[in-house]
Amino acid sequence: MTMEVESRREVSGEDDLARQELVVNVGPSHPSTHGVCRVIVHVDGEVVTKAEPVIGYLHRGIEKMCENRTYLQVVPLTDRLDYVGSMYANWAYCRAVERLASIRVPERAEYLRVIVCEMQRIASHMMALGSSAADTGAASMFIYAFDERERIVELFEELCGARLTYNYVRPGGVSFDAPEGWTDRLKDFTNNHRTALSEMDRLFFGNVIARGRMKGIGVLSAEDAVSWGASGPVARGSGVNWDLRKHDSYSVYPRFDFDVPTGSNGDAYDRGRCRLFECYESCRIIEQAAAQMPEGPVKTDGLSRLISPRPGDAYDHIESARGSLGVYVVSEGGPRPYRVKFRSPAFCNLALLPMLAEGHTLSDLVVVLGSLDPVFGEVDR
């Protein structure tokens, strides 16, 4: 081996094994690669100079089992794709079977259904932020996160039963309404949620380490993230203004007074401070939207548990924390579809992170993976 070694030396004329690339496996591995993301990454020292995701293994087939349930059995499958914003998913595939069905919703239950997606976008973007900030060495920014995901998580177990995958949305309503003093325990929540956020902007983006390990890394320009297909944060964070609560309004989002939060570098520092003032916004459309519920049933009367809607297709989207969250569902006329495909908004994302890793180091690739929040249930499917 030495003399190999010495060899190339010789006739290249400078030490190779300087300049050698080195392939590293990164994950599966959960949550360090936030969800069992594997990526094969090709070094030169410590500079990145190729990462490949490699996807699939929280493959279900969850798409294709869509085509042996009825439509409401089909709920709590959406559940398992986004497991940390399951109301969201819940939510789009609703909406594809109500336009698919012409089903009219009461007008309490798309309040409760703005309520529970909002408070999702706040618990998934403190999951988001706080593992962000681990992959830092930020454990103090984990904690106060995971702590204000829990508050939200006990009010969803008080309104549903559960404290991941909800089964809360139904096609033609939602499943319960909000018990006695719920809404009164859910504005204490964005009253404490408000100070909460201004203390974690201090500790962890008012960090110089933090600003040292974010600022700069993982710059996506606006024009990358409009071609690549990007959404949510990820888009908005590059300054790209497009929010589809604001810019093609659904449900009763067009009553609600809110900003839509954007940054300017396009950083892994902008994308996650994008998601820290849209709590602050969402914190606002709770409040109006618990105001503004009018009494009145949450169901549609009548509504057969076995729905047969007319056959054609229909396809519709909302925004989730991670981005445009779109359901296509065709339908011959049964009381099963005859095909669902989602529209992942973590899966256009990820698809990013070779670009915007290569040239970084091994330690800036985690930090750029986690600022593109991928949730792997979703993107696999």
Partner chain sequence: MNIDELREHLCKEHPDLCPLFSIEFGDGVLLVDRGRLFDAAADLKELGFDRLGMVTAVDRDEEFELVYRLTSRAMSCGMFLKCRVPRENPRGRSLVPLWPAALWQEREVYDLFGIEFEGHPDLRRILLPEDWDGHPLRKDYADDRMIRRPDYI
The other form holds:
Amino acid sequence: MTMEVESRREVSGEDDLARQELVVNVGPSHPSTHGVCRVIVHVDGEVVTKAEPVIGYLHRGIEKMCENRTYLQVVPLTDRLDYVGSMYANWAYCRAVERLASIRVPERAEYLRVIVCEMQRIASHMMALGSSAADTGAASMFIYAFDERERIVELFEELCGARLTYNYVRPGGVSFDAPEGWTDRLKDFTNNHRTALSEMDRLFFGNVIARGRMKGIGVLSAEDAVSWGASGPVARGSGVNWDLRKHDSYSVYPRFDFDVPTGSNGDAYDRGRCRLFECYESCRIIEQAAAQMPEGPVKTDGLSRLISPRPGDAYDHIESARGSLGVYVVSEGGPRPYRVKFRSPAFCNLALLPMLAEGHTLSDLVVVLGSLDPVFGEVDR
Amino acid sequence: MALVDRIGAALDRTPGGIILTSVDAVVDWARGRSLWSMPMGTACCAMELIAASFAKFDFDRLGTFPRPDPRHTDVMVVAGTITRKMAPAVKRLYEQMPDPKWVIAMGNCAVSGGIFFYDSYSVVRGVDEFLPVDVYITGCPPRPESLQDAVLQLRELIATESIAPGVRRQRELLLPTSGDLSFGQRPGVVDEGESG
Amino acid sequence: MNIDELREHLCKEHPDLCPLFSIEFGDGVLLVDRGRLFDAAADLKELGFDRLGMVTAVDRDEEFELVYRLTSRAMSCGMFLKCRVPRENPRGRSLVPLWPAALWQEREVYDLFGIEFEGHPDLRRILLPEDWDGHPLRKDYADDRMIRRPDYI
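With the form predicted on its own already on screen, would you show the form predicted together with its partner chain?
Let's see the whole complex now, leading with the same chain.
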């Protein structure tokens, strides 16, 4: 099932030489598709003439399931959406519910949320960089990057006891306060991480093979990025300076000093490099947040476990590692949401694949796919 | 425990390297110690599957090496939710694996559907609906250590097997093939063309 | 730009849309008829809403409510565009000519709600297999393989 030829078709070219168009099926189980994506690729020789992603192999019906759970019981489901960055969906969902039910969040909880989400951004980008590096053949980069991710996972485990599905951000706060000495260990991590990042920059982005494989591949123009709804590093790699943390600021982000790295060429290389630079900025935010974090409670007192907001609908979005992750919650006044919709950035970014892959070779298709960084839990929901 | 498991001690006792044991014991010993895995990572558990094979947990020391090609592998690790759309593809990959083969169901989704048991219209409730599972690991997701423990348990299971065709074949015949697995799928969607 | 400035701006540029504009939970909502959906969306795009963030639908018994989330980079704000379509004949206008971002998202709405979009170039199921029966996010969807969760609360 990894790769197979489905059919051959005679195509008469302009120069009247008989050409054969090959239809190659990649996936749904393929190490370079970052999950369960199937791409039906039409190739002429080695050049992709048409790439059609087939998604839905991980469509679990989470949105339907949300309709039969209480507001609090939905939080664990949001973990399983973007499993490389579970904290984001937690937070985006909680923000929408808090807006709907007018719940105030203690300040310390907001700081903890910012810290865990920036850590999650580093973890997610490490996974994205590592796996897209492995697609270009740089296996050692994957091991270095995953090692960094593992350190963050250890810190998360200390914080909330889980390695992957944290269920940490809850409506009205977070589930646990940071344990003793956690912020010190966090500081150690950010210090070491900067060194690791510059090492990775030299190891991978300075490497002539990586440059050759990624520069000029999958070029996305800024106009297309906006009109196709791309967000996150995919849009910023094309020079679209749009980061919700900065431009539609939420939570306590206005209090921090950080930059939004953007690329200029919009190719796979710029998208990857944007992710790397974002990790530096995340380190800055984490350090500032850890220093400014006030003492106090981490959850709202007296919040019922059975949240019943008034009828209405609310949308809220945060900047996840993949782009703007929005959650739309509709309430009819009962203890269960009437409808929950997750606006997934990976889904919108993946829609660019047919456009970006066209004209490149089949081996570049996986580079393009890796640079879009889809996570199929979130694409298919 | 078969004599081959204490091969060092046995060689000490008989310098020259002759040990006497049964064919089954030798074969099981060899099979159990180089279980290459087919990482069928579909969802969240795939992250822990990757973590298990990387630097910190180091799966290689148990002789297990992830190899994303069914024809090179002995054990399929089903890590993650299997949906009705995905099930025929998983079954087909399983059928492409050479005998003898084993299946580890990693995580609650692969065991029973887990968190997606209720209210989901598209999730298959447990991979044992269509695959003969040997070891189940619970957890959502399980830690990498549990996956390594599963391989050790599988090793013990293999030690009890005989190379004569046995119960296992019969168990497999009861399960649907990838062609039978329609699951609301257009017939022939997966089975287009021959595999290359 | 906050929500009141947005209302003023909208009323100045497009007085016909002004009575349809309301504010709910701090978000601007523009509720239009099915016939005006495309024109209203085009007007909003002209007004500076250059990103189509989300396309979805809500099952409201007799009707389906199409919900579009538009975001403006220049104005740093977002708003909803809503449109109700009847359940018997769920058809909307496709916004693909304005924003290609709608291409996959409208396919998703078609897949899960069964709402058809006129003018969509490639309206097929996207998440479920092509021969799937029914549209699962409708409230009356029934599936004999689906087990309802027992009611604990």
